[in-house]
Amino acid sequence: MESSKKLIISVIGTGYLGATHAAAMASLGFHVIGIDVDSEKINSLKEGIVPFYEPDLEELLQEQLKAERLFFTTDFSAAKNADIHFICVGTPQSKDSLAADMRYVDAAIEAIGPIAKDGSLIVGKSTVPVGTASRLANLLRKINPNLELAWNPEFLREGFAVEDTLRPNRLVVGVTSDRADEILKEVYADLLAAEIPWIRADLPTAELVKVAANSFLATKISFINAMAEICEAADGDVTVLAKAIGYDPRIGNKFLQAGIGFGGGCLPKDIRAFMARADELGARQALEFLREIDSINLRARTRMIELVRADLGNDLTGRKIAIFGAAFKPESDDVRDSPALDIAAQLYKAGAQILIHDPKATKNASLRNPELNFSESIEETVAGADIILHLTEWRQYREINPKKLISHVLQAKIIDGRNALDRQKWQEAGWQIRSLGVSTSIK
């Protein structure tokens, strides 16, 4: 089937961002070539199999492969006739510092630059330190002065990646010419027709938008977790506090759910890389507050362990602890910097017997922490447990019948690390339930 759009698009990097972007661009009618150096990943995508869990993505991928608008390869030369090249490779945290590791972005530019046809547009989507685009633009001019660079940051939420690509709440483009702006408007014409806001920026501002947004979200999450500590000390209830301040339109109620903090492959490493870049720019003090944000976030995990010790005693040797959740968030199998998995590992080191259940992340979690035990059954997970920890707010856990579950455990104790369970329902079923930010005197 011929593509209904004349532009040819290449997507370099077919991980979480790239695979989603490639399938979404094909669904808009473009001929799309996905490129990656990982042959195993490419072979999987060719078969219509997404090598990670993301709702609706596999179906979209298979539809576009069948329509022959989407093609995957390890051969960069396949993209030589593309009009636009999207750079979608990862920028993980460096092993020896807080800074982002830019080797994959640099490699992508160095690979596509020599073969890209004159006049084609290179568009970065990866999250990078501010100033990267300017540096890469200079590199491209040396490789081929007839290429142009733009930056179009991604704002994907794991679990909602397809929706966020095809129905984003804004489109931000960093460009240095009207021509680049018009080309990107052609790419996103269907989205603009749906009145998605279009924000044209310079390259540095476009680079800053993603990390600024993530820093604000991290601040909001850590703020409510700090309030949770105060509520526990003052016999308050952070869930009621959050509801009350959330009605203020200047604050809003999103990201005000106190718990064990944020994780994943973006938020933690992005704010750390932002701090590192501020240091390099001589603006360390401007982002000094992010160091405390990071500290509060990590402290929430420690507080969960303190609650376990408060219920079971300081010596956890031999105690069976059942854990609901391994992924850093629901609707994802991502366990990178997962608070749930970190807490489980710390309890294991303290001598506890750990058994974990997660609807999607068991495989990835077992690869990351092979010393931990996992189960596919909720009932098996909690059998003989001294306590249950609810650490990832999957819908399945909210729908558990606590009256039926109580017969499987040794002690009817549960700590809700996400403040997502119906506290009254669990109490009425005979459970002792604790929540972060809720005083034990509150029933």
Ligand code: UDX
Given for the second form:
Amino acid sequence: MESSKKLIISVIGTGYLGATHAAAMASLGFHVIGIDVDSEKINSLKEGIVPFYEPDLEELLQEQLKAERLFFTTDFSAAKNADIHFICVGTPQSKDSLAADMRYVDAAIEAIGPIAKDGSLIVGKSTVPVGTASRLANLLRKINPNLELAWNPEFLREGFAVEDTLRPNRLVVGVTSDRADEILKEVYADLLAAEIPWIRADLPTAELVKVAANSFLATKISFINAMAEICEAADGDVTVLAKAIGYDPRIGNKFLQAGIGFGGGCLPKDIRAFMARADELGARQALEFLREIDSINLRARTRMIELVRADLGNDLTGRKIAIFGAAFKPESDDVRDSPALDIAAQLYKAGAQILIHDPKATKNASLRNPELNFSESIEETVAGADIILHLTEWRQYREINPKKLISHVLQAKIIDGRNALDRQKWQEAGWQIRSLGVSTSIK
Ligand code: UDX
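What would you give as the form predicted in complex with this ligand, now that the form predicted alone is on the page?
All chains and molecules follow, beginning with the one already shown.
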């Protein structure tokens, strides 16, 4: 086999997934061309600026631009010499249904198909409804029978995108030939040398691995949030319960953090798209439970608002609520389907005065919810507040000194929507701290 470094790679779509994948592939020594229809995004990447917050990515990007292995353009013809084309465009939820909107994937295939050189491999990484890959393979065959399609789902977490791309738990490839498997092994040779497990699958199984994994994770979170509801009703403490069941290795202690639930650009839309696809396949019943997972998740947001009302009374008009966190999770500036921002917007609609702090996500949050107010300072956010809501567990909120903060608020009340604060520390400093899933009688 020739030196892997001779392969030329194109990456179509330069969002979270594509920008990270392009920089990571360049760091493995390949010549990489990142392509996107969004010229603003491309110009920013060309200058070494990542248009979103992702730890370590900007450094990697700049390093690879400087090494002249990584290039960005809006011109698809720049990919004509590439041996492999990774499709990394988004598949958001459709406006009018639960299904995934496939227009960007289809457009990417239609754009790259006529340009790709004979023998090149087109590799889907986007999360798609099962059956998409074989549909696209048929489409490609009509454009050029000398192209081949494979599917290589991506499991990266925002906040750990670089780490997860270069050191994933496993690599999954859906292929229809040994040749495609070999080409992908050449791409990932360095990762294989580091003994990362390689799973070869057929196309539908590879597509399903991704949505099955995300459905499992969503189920785990909603399971613990359902237990949180029970703990509240039965005077228990879900944090102790989670710790205790997590010691069983069959259960495991990850993804058992009860709170206001999951959000972001993946979990919510993936479980919904999975249900929609199961329906189309005549297997609706198999995923009926995901409807419950979704509703437990959304109920956690409502329960948070109920806790606020329990504290401040039903009429929230004019009450000042300070909110810690807008991003859907820490180490990210992503506010897509963010539970924190959703709760803030609902409280605002109920008449409360809202001021939100977030270390990275206020810009995106204010674009999405221009009616809300944001502050750069924690002290300013809590000044005169009737209550604080801790909704995204950034490290800096855990590092707050509650003794110092108490002088800024009107009432020393905080609700921990993520079960991440040190309850004892806040209580000892004179705060009333409440949490989702922890009975109010527990001190
Ligand atoms: C997820 C998957 O983890 C990843 O493999 C896939 O490729 C994309 O979707 P991501 O959306 O970046 O990644 O975030 P993740 O860390 O999985 O968290 C998802 C949501 O669940 C967040 O809103 C987080 O706050 C919430 N969560 C997570 C909980 O509420 N409790 C937990 O115990 C863990």
